[in-house]
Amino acid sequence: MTMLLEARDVHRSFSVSSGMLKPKRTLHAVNGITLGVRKGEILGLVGESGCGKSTLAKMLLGSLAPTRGQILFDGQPLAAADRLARARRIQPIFQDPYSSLNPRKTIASIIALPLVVHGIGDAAERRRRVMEQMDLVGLAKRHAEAYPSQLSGGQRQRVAIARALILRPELIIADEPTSALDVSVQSQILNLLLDLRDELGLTYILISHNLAVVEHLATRVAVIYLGRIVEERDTDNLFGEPGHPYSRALLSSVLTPDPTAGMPDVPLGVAFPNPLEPPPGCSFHPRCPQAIAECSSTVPRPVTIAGGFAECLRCRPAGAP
């Protein structure tokens, strides 16, 4: 498959205040990420809060410039395209449908807004396309003149999806698209996203804390820790046998429906990583239950394992005895 989006050694840092009369400090939110997204696939980005997922997503959207590194879309520098050209090809779906929709606009005008901004069609053509889009995402025509406050959470997220797709983009970046919804509605939205991918030939980047959502939707998963990808593999291999200790800890934290299983035991300690003071060597070693002495001084290199790679000194290469 053709590579649609590439990030090459991307960094993003911010200057952070340390308090009055103290010099500012540098926070490395994204610290050397390289990844590629092929046409038609769904890449899941997972990791704890503050690991750099949302900062990376903003750079992939083109709304935030990398401090260092390059992002390519269809082989061309993303920064070279103007804002409207990027918006035609890449669209976001935001986390909260309650806050991402203008409460003073009707559903039809919200979905039509990208057409207005890009100067596409007259009023009649826009209306026709809005009706088609509403039908595509499962919204009744009677909702066209309703306001967001009159819709349920699932219906609002369908509006957000319709608005994102009205320009027929190639790539959708979805940041926690179901986290604000009731569990009973989440599966409907996830199945809708899968159906739209097949029907429209879409490519997705999915950001989520919910590993069950990622396992259901993603074809490949990148695990991010302190601004770096520590493991990237196809979904079946990563969920079947995670290679990095951090990936194993994330998967072990998932609650199961078995009432006898009790609360999951997450071997990550109580200290949360400080991005202002990353540890030497492997950034995960202070919390890693399998760390060895070398981990505190040696930065791990990517090791090829089944379905992808992991950055861990204890990983065995694919095919090794």
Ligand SMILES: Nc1ncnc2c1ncn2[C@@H]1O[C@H](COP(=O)(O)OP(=O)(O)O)[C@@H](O)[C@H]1O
The other form holds:
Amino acid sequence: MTMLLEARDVHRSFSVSSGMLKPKRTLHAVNGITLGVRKGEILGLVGESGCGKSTLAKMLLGSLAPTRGQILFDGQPLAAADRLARARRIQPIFQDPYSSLNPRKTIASIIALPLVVHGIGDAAERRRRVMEQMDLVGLAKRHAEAYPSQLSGGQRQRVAIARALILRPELIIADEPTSALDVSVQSQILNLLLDLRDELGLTYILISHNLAVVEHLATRVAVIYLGRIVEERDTDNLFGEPGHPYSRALLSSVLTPDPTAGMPDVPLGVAFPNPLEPPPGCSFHPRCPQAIAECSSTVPRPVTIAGGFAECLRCRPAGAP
Ligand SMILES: Nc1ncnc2c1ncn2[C@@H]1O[C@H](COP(=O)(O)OP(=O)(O)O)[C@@H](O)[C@H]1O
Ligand SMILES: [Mg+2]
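Can you return the structure of this protein in the form predicted together with the ligand rather than the form predicted on its own?
Next comes the full complex, and the chain you just saw is listed first.
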């Protein structure tokens, strides 16, 4: 089956200043990512804050150019499509619905905006489609003339989802879509996303620092560390038997009692490394409980394991004794 979206060895670096009179330095936010998403799949991207998830998402949306590598949508270079053409087929959903909704517009006009921008329908037709969208995402009709500040966080995220879907895109890239919400409404929004996929035949890339969120939804998961995919597996395989020591650490962090604590409780001791000075060899080795001497000098290649691959020198390939 052909890929709906493909990234081929994508890199993105930023030139950052490290203080007055000091030379600029290069920060490698995304450092050689190759991935493919098939139609109907939900690909989860997980990793600690700062590992490059949002930078990758922006490139997959076409809103940030890679410094190296290529992104194809439906077999065509994403960079070749104009912004409006891209927006009809790929739409984002962001973490904080409040900052992405204009506080001075009514809910109905916020949801209708893509139709206006794309010159679709007259006022009556737009109104009809807005009402249909509100119904689709579970928003009561009486909210049509309300303002974002009058809605709860969960309702605001429903507005953002309604707006993202009104052009009937094929791919949704959701960057931490529930991280700003109360735990009690997170699963409602995640279940809504699942229902919408079935109803509209959508494909998702779901980004989260929380493995539990991804386990609930994703069909496949890519674990990102310092701008690279260190493990990519079918969801059942990853959660059944994680191959990379970093994935194992993430999995144990899911079990902490406080779901709002996020990743700081990853049992890895030292803080997340500096992407300005990535360690040599395997970039995870300074934090790795299983590291051997070789890990500090040899860059691991992908090893095929059940349901995917992991980049770890200590990983045994599928079928090996
Ligand atoms: N525009 C930018 N300029 C400089 N550095 C950036 C920029 N955007 C992201 N970064 C850096 O790139 C790294 C990855 O960031 P990001 O993609 O936001 O990670 P995540 O979404 O996983 O938290 C971080 O070190 C961040 O500080
Ligand atoms: Mg982010």
